[in-house]
Amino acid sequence: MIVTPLTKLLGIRIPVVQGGMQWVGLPKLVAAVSEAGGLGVLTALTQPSPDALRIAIRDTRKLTTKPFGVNITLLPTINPPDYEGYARAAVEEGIKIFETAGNNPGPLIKFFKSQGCIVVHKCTTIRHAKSAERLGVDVLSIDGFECAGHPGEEDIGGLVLLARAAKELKVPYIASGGIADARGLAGALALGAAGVNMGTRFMCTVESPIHHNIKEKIVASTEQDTVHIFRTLHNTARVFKNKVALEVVAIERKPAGAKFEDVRDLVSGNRGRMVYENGDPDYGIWSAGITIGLIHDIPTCAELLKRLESETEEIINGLHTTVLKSHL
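For the sequence I just pasted, show me its structure by itself in the form predicted alone.
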């Protein structure tokens, strides 16, 4: 058994968090991760309204009695969602663990802490992590450049971020981005993390709601099959390298540059959602981390977490033996 400050704080067996993923963090997957010993996380903004989130929370509770959380990500948008409404609905439904991310999380964090909740906040820089620490978060999720979705604008990989976190942060932190197997988990623990956050790896499980064709596409791909879009718009996002993503990159590279309006139709959220429903990997933009180069099967969440747990223990024990031998 791997015991860390994260497992103790959250009441979970394995220090693995399923990151909040748009259109993916639905009750079946969330419950399966929690039942298997990790922390499943519902994605609030996948639901069309706070009332719909209430129903999703209740549906998840029908599938597991284990702890699970809710993710609320604040991102630049033309029509901001009712963040406060989602937050209140989740708290009123008895959720005690929240994953927050994005711009200006202060008011949300303050509200959650006033309600006695545990807050895990995702950051892409140590500077932002220290700011969140001052706001009173319980755990920091340190998101390296390897991650799917938004890695920030400073292009710093997880190895350096986690090593700095060990020296400079006071609260426990977990590694996010680039983790898909036991070596990643063992490495994160060696770097001082209390656990890991995995997104892309959980996309490619039996209980994941995305189309089987997309899961097979992940299995068939390598770490070279992602690309960054929105770089010139200073809102970088790592997505799967398909026809639509490459078209967006080409538009951004035009001599005159690009405005969001130039790519709006290409990057429509509805098109991205349809990828997961119709199974066409070229239909729209969809998130994927470079961990696709480490994913070679489609296990159940129970199989995946059991494997992570046992192989991580083997790796840690092997390192201990190596250290002892080196001193003989």
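Between two forms, the rigid core is the largest collection of C-alphas that superpose within 1.5 Å. For clarity, every value in this text was computed on a predicted model and none was experimentally measured. Residue numbers count along the first chain shown, from 1. What changes on going to the form predicted together with nicotinamide-adenine-dinucleotide (NAD):
Core-superposed comparison between these two forms: CA of residue 224 displaced by less than 2 Å. Remark: with the core as the superposition reference, the CA shift of residue 78 between these two forms reaches 2 Å or more.
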The other form holds:
Amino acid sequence: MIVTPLTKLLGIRIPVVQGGMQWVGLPKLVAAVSEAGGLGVLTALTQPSPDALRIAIRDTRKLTTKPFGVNITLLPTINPPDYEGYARAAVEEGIKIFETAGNNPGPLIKFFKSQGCIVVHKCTTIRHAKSAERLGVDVLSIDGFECAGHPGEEDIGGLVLLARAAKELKVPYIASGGIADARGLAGALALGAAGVNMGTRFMCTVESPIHHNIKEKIVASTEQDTVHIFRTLHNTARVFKNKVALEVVAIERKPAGAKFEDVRDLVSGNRGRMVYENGDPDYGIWSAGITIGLIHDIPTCAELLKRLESETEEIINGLHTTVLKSHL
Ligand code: NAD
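The form predicted together with nicotinamide-adenine-dinucleotide (NAD) is what I need now, so please give it after the form predicted alone.
Following is the full complex, with the preceding chain placed first.
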């Protein structure tokens, strides 16, 4: 058993959070992660309305009695969602754990804390982590440049962020971005983290609701198969390097630069969603972290978390032995 402040706070067995993922964080996957001992997280904005989120929460409860959370991510969107409505609906449905991320999360964090909820806030700089700490978050999810989706604009890898977190943060933190196996989890624990957040790794599980072709594409890909879009729009996103992503980058590189309207049809979330539905990896934009270079199979969530737990314990015990030997 790997007991950490995260497992104790959230009431989970393994210090692993399945982070919010647009179009992926649906009841079946969330319940499977929680049943397997981690923390499953429903992605609020994947649901078309706060009322649909209520139904997704109830559907998840039918599949698990274990704790699970809800993610709300605040980023530029084509149609700005009713963030407050989603937040209120989830609290009213009895959700006690929230993952927040994105821009200006203050009001949302304050609301969840006023409702007695646990907040895990994901951020990509120590500066933002400290301001979230002042707002009273319970856990910080420190998101390194390796991550899928939005890594911020400062391009700092997880190793440095986590080492700084160890020295400078007061609340527990988990490592996010670049983690898909036991070496990642053991490394994160060595860096003082209370656990890890994994996204891309969970996309490639049996219970993940995306088309099998996309899971196979992840298995067949390497860490060189992602690319950043939206760099010039200051909304950088790491996505799978497919035809559409390369077209977006080419438009952004034009001497005149690009406005969001120039790429809007290519990048729309609804088009990306079709990738997961129809299994064509080139149909639209879809998020992927560089951990795709570490993912070689499609296990169930239970198999994945069991393996992660036992291999992490082996690594930690092995390190103890090595360190002891080297000091004899
Ligand atoms: P969408 O269709 O509204 O937009 C598609 C992409 O374009 C997103 O990455 C978005 O951030 C970006 N974008 C939209 N307007 C922009 C602008 N004016 N300038 C620069 N970039 C812009 O997004 P969607 O796929 O329907 O997702 C809805 C929301 O959920 C978005 O804010 C998205 O970023 C966010 N999201 C959440 C998660 C999560 O883990 N919860 C993951 C990915 C995206």
